[in-house]
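Given next, in structure tokens, is a single chain: the form predicted alone.
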Amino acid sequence: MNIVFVIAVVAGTALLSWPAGKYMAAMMHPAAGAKSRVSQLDRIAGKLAEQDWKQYCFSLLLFNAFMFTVTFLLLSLQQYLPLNPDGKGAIEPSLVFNTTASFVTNTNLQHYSGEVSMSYLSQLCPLMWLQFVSAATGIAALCALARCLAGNVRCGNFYRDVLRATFLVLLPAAIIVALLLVAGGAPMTLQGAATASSPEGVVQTIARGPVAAFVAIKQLGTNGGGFFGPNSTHPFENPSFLTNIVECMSIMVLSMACVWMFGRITGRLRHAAVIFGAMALLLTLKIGFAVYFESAPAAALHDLPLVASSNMEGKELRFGSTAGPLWAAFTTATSNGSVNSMHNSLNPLAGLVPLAGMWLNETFGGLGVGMINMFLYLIVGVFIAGLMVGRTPEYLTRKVETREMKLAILALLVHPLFILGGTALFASTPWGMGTIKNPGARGFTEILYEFSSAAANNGSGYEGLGDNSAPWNIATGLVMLLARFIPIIIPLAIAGSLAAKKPTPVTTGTLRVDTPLFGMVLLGSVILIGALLFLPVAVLGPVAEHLAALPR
């Protein structure tokens, strides 16, 4: 039964991604002269000039700087602003910086509990607004990359693309999912916290709010920020088994659709199918490992009568033992980061799966940026294959030369630099060692997970870590900002460089990128590079903890 559930969710999401990708391509890159909602929105926005990749990147950075400034001010002043029926007070400045950086970068790493710290205005205006426009930024960047790879030096207009992604893609999808969540029991109100009395006469204060709207875009936009501290383990965010399926599929569907959108914009659907297949195989392997390793009991239950049961520590009984590891694989294969079980309660090797998802950061990945990250592996893959056959590497009829390879390697190395550098610093200083509650390998994994989550713009946490401190808030905030924009700008620079080159004629010796053979090359490149970069820390953390917990 567990296998049927997993297959149904994964296959259903993959099937939905095909029409979703077709719709996204029509909205983001309509055919010339097509009359639709796109042209109506473009008329409202006014005439916006086409931009090359440098102008596009400048607009992207300028827009995000504006978002950062507005959000920082609103969060800093929330105690003076309306829509605060529960009287939420001031937020500590380093936490304001961290939260602003987190939501601007589509990370939604939360060093706070939403129902405790944030007013309704803070939840709705800066934070939920950012969940739309930060996701739209990723979609826009992917569209610009695809247009360059299709041979266009002018890759669109950033502001027009963000408008299209927000109002024509994300908003309609969020309305549909929000209605499903309301029907499933999620609250949707602007009234303050409710009070209730237990049969014993104890008065309880029950936090609530506009939860359904917030949760819908948090999942669809691969944001992941929870309205409540427990995130999607909270019964108001995720009331039932059916809402759990809706949210789980929402995490992945638009990221999968981005691959098909990329194929349609570049005019190479068969190439997109190869990429989709490689990503899907990696995702399937991660789900299989997560479910398998979590089927073993927790180490604390070894040699007890319950030893034959699966690990239910930190799991929701409403969802069962399989929904937790499936969600963990989904949420870290993308940059979503929401949880329906506590990742800190996963068995050590099951906990390695979400870490691997964030280390690779391209198994469908964040909305738009996952496919951008995979583009870097595509460049490396064609370069390796070109060397093997003794030809100048080519990608989509453009030669991949020294400049493109240098940029690709730089972008690939930035990711482990932030993860490993941050982990080394905090694992060797009181900034990190003074905040862990579990000694040994588990404490090391908690620090490693936090920096992996920040660098992958994921936002999930291993918890058990006192991370709401000034060093953690500032360090992870800086990592989130740098790890968001460097891996967007460098691939756009590569694509712009390729677009400026003359296409080379296709011959019998040209490496085709739409065959199963190239899919294997691509898959091998991802696994080999990931293993070389992160296998040592995997051994120091989850693997060491697993070996230490084995019965002797």
Contents of the next structure:
Amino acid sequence: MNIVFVIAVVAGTALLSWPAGKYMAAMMHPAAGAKSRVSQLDRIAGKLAEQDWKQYCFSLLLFNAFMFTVTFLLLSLQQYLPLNPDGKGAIEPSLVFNTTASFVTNTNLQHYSGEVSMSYLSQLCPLMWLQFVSAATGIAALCALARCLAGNVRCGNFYRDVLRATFLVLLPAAIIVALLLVAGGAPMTLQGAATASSPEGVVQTIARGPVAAFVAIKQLGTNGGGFFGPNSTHPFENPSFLTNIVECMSIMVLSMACVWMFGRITGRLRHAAVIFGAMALLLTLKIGFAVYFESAPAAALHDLPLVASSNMEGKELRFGSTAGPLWAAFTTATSNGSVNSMHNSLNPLAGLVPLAGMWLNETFGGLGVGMINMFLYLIVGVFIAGLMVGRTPEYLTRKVETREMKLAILALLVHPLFILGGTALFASTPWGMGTIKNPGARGFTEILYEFSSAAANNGSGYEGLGDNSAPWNIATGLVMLLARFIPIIIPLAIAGSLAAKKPTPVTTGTLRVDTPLFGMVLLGSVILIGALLFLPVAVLGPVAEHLAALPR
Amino acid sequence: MSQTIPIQEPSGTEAKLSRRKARQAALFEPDLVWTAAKQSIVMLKPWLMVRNPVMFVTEVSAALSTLVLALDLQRGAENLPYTVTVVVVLWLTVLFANFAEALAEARGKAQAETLRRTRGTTVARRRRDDASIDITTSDDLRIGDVVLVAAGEVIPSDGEVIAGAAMVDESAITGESAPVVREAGGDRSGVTGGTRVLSDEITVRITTGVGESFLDRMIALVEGAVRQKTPNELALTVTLAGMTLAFLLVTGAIGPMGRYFGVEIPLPTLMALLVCLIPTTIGALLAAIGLAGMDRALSANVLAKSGKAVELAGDVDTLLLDKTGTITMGDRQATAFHPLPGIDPALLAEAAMLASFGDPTPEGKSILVLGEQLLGARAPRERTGGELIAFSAHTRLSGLNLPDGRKYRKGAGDAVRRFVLEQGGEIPPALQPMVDSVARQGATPIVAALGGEVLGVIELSDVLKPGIRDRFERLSAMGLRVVMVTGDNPLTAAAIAAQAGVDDYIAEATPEDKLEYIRREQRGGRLVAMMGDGTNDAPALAQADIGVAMSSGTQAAKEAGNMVDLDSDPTKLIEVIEIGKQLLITRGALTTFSIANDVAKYFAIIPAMFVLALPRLAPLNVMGLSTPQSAILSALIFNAIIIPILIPIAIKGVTYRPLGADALLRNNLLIYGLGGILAPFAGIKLIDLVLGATQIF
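Please move on to the form predicted in complex with its partner chain, as the form predicted alone is already shown.
Let's see the whole complex now, leading with the same chain.
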């Protein structure tokens, strides 16, 4: 039954991603002369010049810097601003920095509880707005990359792409999901917290707000920042088994669709299918691993006279035990980071799955950026496999040479640098050691998880960590910003450099990138290069904890 | 009157033998191994090592570990045997890498040395402007000098024959014992310094200065003096450096992380982990692979102007091959007799033979051969008494007038027609269709007549070189387009192109046509290779991405190309392309192998590092290695010893078969990817068993 549920959700999402990808490609990269909503939007936006990759990156950075500044100011000044029915006070500066960085980078790492710290204005205007445009930034960047790889030196206009992604892709999708959630019982109101008195006469304050709207884009835009602290475990964010399925599928569907969109813009759907297959295989492995290890009860229950059960600690009974690990795999495979169970309560090896998801960060990955991350592995895979067929390696008919490899390796180094470097720094100093609440391997995993989450722009937390401290806020804030924009700019630089080259004709001597064999190469480079870097920390954290808990 | 200043001037055969010997030198020939071993110590200098980032990091690791060992010795720390072994193996890793490069270099030098020996200083007879002769040595010759070389003398330097013709023994350079003709004018005017004139006297204009000849350049290239990293090599070096940086990060993070668990990991152990993880295998062999590629080109008697040219050959998309001599045997040969209706085939054969007694050309001889095959004992014998009509380019006829009045003729269609009409005969209507049909098949129709009666048509065709079709099938499996270049008319060209299985042809080709064709291919992004010899090939050779000039060709052609084929063998292009591809594949395969090895090394080292502090990690020791120290050492020793084990593959290149990209990738992934994952599990376990037996660790 559990297996049927898992397969149905995964397969359903994959099926849904095909039309979604077709729709996204039509909206983001319409065929010339196509009359549609796109042309109406373009008319409103006015004529925007085509940009090369450098101009595109500059616009992207400028736009995000602007968003960062506005959000920083709005959050810093929320106590003076309207839409604050519950009178929320000032937020501590390092937390403002962290939160702003977190939402600008599509991470949504939350070192605060929304319903405790944030006014409705803060939740809706800067935060929800950023949940749209940060996701749109990712989609736009992928479109630019795909256009370069299709051989265009001019890769679109960033502002036009963000407009299209926001209003033609994310907004319609979010409206549909929000309506489904409202139908499923999620609240959608601008009134302040409700008060109720229980039969015993105790007065309760029940936080509520524009939840359905917030949750819809939170799921769809690989954001993950919940309206409430407990995220999608909260009954208002995720009221039922059915809303849970809707939200779970929303996490993945657009990220999957991005791969198809990439295939359509580059005109290489078969290549996209191979990439999709490799990603789907890794995802399935992770889900299977997580579900399997969650089917055993937590180690603490070993000697108790229990009927065999799965690990129900930290799970919501209304979703069942399988929905937790499935969501955990989904939310970390993409850079979503929302949760419907507490990851800190996962069995150690099941907890390795969310970590692995964030380390790889391209099993569909964040909106747009997941595919961009995979592009780096594609370049490395193509380079080594290309040598093995006895030609100067080429990707989509353009030669991959020293400049491209230099950039690709540099971009790939960013991710482990922040995760391993950050973890090493915090695990060996009071900055991190003083904030863990569990000693030993579990505490190590908590530090490791926090940095992985920040570097992957994921935003989920292992919790159990006193992470609202200045060192944590500043360190993870910086990691989020750098780990967001470096791996967007460098791949665009590579694609721009490829686009400027002369295409080589395809012969039978050319390495084909649209075969299952190349899928294996891609898997190999992801696993050998991506995973080998993190094996030692995996052993020190989750694996050590798992082995320590085994009955002697 | 001229003699060689007796430096050392081996005779042709000796030189050939020594060249062959160098060419087939056993991989680990004692002399070369000894030279390489000495050189590998010299190469330890850090400023030399820094060119190779992977091995430089290894050397620094070895140096740091040595420092720790020195401190340990002072303090009398425990675990000395372990630390000593780590230090020794780390240094061995560096030395093995140096040895691989030095060995490849030594082999190249050995080849170059034998070439150089043929270039001992020779006496030259220089002709001054006033036509007087002065005796000088080859070292004093300048570009533009004119020298005389007579039979028995050695040609002092590379040049071009401007007067005379001679038989030249080029075996010292090519290893080929049959002498070749070199003559002024035409496309066989190039001579190479160090070769010997066997007959006649030629006047040679010197075209290269001292130390600038092709051979000098090639020697310098092989000796590494001007060896720059080729583009692909550079890209790979960058990639490997990046991986090294990544694993430096992993190892660097493990130290502080260990502190979290209260584990102080000794520096040599960290260095052992680092060196095991970084791609030392490919890092150590990369330079050797490149050098060996040049060496293989040299073994194929191809002098390349740069390593880049050899590498680029692997990328070639389009191959321009001359028809004559490359695709066909060169001479047209009689392949069939087609008698007209009502004519006895034996009569036609007999007439054709009789008429050909006056035709000494290869075509005429081939008619006799075919006739004898058909008629056997009934074949007519050449006899006196008749009047031979010799073949001439003017009449385009040959024939025999017998005393009894019978007049046999064979020749070009219109010539024979005229003869028949003169004899009062008439042209049968069946002749023209027969002539046309033969021509359409790409063959040349020759008409035979007896007096006023036309007997039939003799078919002369271009005979394909044996195996050429298979060869082209292999090339197209590799994704290459083969283009045949010929002076034939389009009809003939099309027919031969179809027979040989080439993808395209240029008929009635002029040098301009070739140049235009190459440009058109290049506009489409294709890389073009061609081979040429004549001065009028020079623009096309320069335009082509790979231009191979024949050694026998003119100096202009040699300057324009980026390789020279000493054998002047038109099919050499194919070999050059295979060498280029093999070079890239070897790099890719060993890189894959190197990275795949990391899986097993991780399984050996990571549990071993932490198992003392975290005893619960013991189940991760999946290989069942005896002790933590033995596990780390086994991985490190495997990592070092795999380098010399793979030297043969690096130097000889991986087995290359001309297959499509998919098949190549699949095979190489299976052998070097999967093999790379599995082999170290076995190797490390084996080494651990040996170490366990010593009871030290």
